[in-house]
Amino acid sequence: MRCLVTGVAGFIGAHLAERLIELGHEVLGVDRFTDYYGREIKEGNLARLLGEPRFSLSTADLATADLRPLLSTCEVIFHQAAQAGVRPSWGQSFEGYLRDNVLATQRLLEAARAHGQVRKLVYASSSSVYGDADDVPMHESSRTAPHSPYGVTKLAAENLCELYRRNFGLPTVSLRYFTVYGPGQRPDMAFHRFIAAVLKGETVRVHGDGEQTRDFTYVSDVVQANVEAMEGGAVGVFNIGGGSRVSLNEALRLLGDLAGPVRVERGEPQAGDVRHTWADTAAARAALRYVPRVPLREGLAAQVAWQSRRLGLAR
């Protein structure tokens, strides 16, 4: 099949495009190469794809570009593109989040509706839609009350997907990702920062007491969920968690086993951070055959090895 992957130069987008190529599909990737982090990182993410004959790349802004040429031959859309980051989404930055996460998604949905040949649109949603929930594990039917402007925009885009599905029959699947990690992870994300600090012998800064928990999900499991969403007939909203819910303190102890001594400096909790996340994935298991396969120790070891290589350290 011919697949469109938005945000293809990002962490998850690049992994997904590689997997689709491995499975024999053709991939048109689109990215606008924002300056949220260094372009050289995104170019590195694309390194293995650029030589593939079944891969092509378009540099375009989904919020302004004519999207018809991108969709003209595509059967499946994987919408990974977004302005990421919970903490930076406050204040004047919010306009960019609205543009890149809400407007861009609406334009893509409208173009897909007009195209009329889209067999599936898979949207990368987020556990941030739940907010600071006390009721865990989180079910798809749980109350959505985002705790950050970023979460507001991800929920708005998810709601748009549902609106286009219910009103126009556009077959959309929204996957609510829970704390994705692994090789290629963005440099602003917690595990990337923690590992880099440990490998360099620097202090790890943790906001809060470290007893906050996350349901960590390895990137290959997220990629497989996307593939299963494409191949199956299910539509709607699904949690995608890794089944590796631990506290940050536990994760840091594991990191100490894998990478060396961890020196922690504690700071105040940050606006927008939630206390706990934990995915109930029964719906995804039933409808998408989704089963997370990579436990936290194995996945974290792979990320440590990747970051060690990037820093020129033998491991």
Ligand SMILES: NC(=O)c1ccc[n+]([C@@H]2O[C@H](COP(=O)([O-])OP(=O)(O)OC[C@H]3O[C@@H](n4cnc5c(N)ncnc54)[C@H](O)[C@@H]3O)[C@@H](O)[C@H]2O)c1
Given for the second form:
Amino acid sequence: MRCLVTGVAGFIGAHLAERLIELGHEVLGVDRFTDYYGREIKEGNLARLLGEPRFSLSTADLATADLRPLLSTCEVIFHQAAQAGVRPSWGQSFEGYLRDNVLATQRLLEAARAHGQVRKLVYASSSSVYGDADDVPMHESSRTAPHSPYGVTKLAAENLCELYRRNFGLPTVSLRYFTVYGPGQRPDMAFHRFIAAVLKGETVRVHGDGEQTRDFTYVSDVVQANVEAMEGGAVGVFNIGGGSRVSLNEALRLLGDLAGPVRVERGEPQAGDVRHTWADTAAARAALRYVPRVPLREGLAAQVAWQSRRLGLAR
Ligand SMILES: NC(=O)c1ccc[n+]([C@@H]2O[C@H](COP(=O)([O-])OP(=O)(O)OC[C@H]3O[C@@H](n4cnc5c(N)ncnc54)[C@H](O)[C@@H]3O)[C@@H](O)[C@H]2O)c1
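Go ahead and give the structure of the form predicted in complex with this ligand, now that the form predicted alone is out.
Then the entire complex follows, led off by the chain already shown.
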């Protein structure tokens, strides 16, 4: 199969493209290398892919480029590109979130509709569509009430995918990822920051009391969900959680076992942060055969090893 992977230079897009190549597919990757974090990190994410004969890269901007030629030879689209990050989505930067998350998705959907031969369009949605829910675990039918501007844009794009599916029969699958981690994780994400601080002997800054919980999902499980979404017949919206729901305090204790002493400094809770996330993955299990495989200790150890290597520390 020839696949288009948007956001291919990012954390999840690069892992997904590598797996697709391993499985024998051809991948056209698209990324405009936004400056949200260092370009050298994204180039590092692509290093293995660039040597693959079945991989090619376009630096097109999904919000402005003519997308039809990009799609013309592809049968499956994995739409991972977005402006990520909850906390920076307030204020003036919202315009960028609208552009890269909503407008880019709408343009991609239009191009996919015009193409007429797309077998599947898999969209990287987010647990942020649920917002600060009291009622956990979150089911696909739970109320969506985003708690951040970022969540609003992810839900808007998901709604667009559903609209194009219902009106035009475009086979879209939206996977609501719950906090993804593992080697390559974005440097703004909590585990990345915590691990970097511990390895450098610095203080870990935690916003709030640390009793907030997250359903942490290892990146290879998210990748597997995408592969199943391509191969199976299911369409619609599915939660993709890791089955490793713990509080940040518990995660920090585990990190202490794996990486060394953790010194915590507490800060104020941040606007946009939710208290708990927890995925009910029964629908994904039934429709996509999705079963998370990597437990938190194993996944966190892999991320610690990766960050240690990046910092030049032997482990
Ligand atoms: N990482 C998580 O925990 C998580 C959780 C829920 C949902 N998601 C979603 O998964 C997807 C991937 O997340 P990630 O953590 O790998 O983020 P990332 O920032 O590492 O990757 C996103 C990539 O998209 C590219 N991009 C953005 N706008 C573009 C545009 N207009 N045209 C072309 N390329 C563009 C960026 O340059 C970046 O390389 C995103 O859609 C994100 O919203 C991630």
